[in-house]
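As a starting point, one isolated chain is supplied in structure tokens, in the form predicted alone.
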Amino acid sequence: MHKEETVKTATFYHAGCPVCVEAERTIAESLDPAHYKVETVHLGEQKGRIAEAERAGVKSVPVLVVEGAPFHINFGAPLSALKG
């Protein structure tokens, strides 16, 4: 009997800075689409999603949130800087 695999969700939050763009290219785009459905959210352009990112535990961008767990990749900008 094989356990049926399900596609996990991942959200890549960023602010469009060079650190974020490079992280998206090397990390978010590297995830196997057979295992992860990745949504990319540019918080500089989608400010309405900042509260969602905060609820997910995001402190800075770029960050990859996989199944509700934030993985901060590098330091591009604090989330507080995107609110202004």
Second form
2 protein chains.
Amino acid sequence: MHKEETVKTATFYHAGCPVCVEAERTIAESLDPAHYKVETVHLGEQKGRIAEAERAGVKSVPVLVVEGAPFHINFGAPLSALKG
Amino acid sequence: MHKEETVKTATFYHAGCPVCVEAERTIAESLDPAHYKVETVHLGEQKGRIAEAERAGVKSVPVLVVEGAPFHINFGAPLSALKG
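Could you output the structure for the form predicted in complex with another copy of the chain, given that the previous block was the form predicted alone?
Expanding to the full complex; the earlier chain stays at the top.
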């Protein structure tokens, strides 16, 4: 199942917070395009996508979800704070 | 100070734990080589480098330190557990 040559889709969920912006600039935008196609989702603006993040096991933002597995990067805000 | 064209040095600190291995495979090894040259350091085997990680603000592994700033990726083990 491990194909180095395949471009995977990764989703970077954030909430526009300073910690999120730093993670986006430093990590999400620096992933090798030969490995990942990165979609960026602002959960504060796209609340309809909170449920899918939650199903992937996302607890907080910023987070990069790769093949259904969440990689939380530092801590900006809990997912629960974005539901209001 | 923000040069997109410059290759930066990033240090990925880990402790060989399952969470660390996942983060290494998924993130550290997937960074764009045009952006980062990544050095990987196993702090369990190179305890002499724990102090430098601590000075960068590292609290736990796995973590990627970029230009002195730590990006903790999920949670494998606290830095304190590696000092023994």
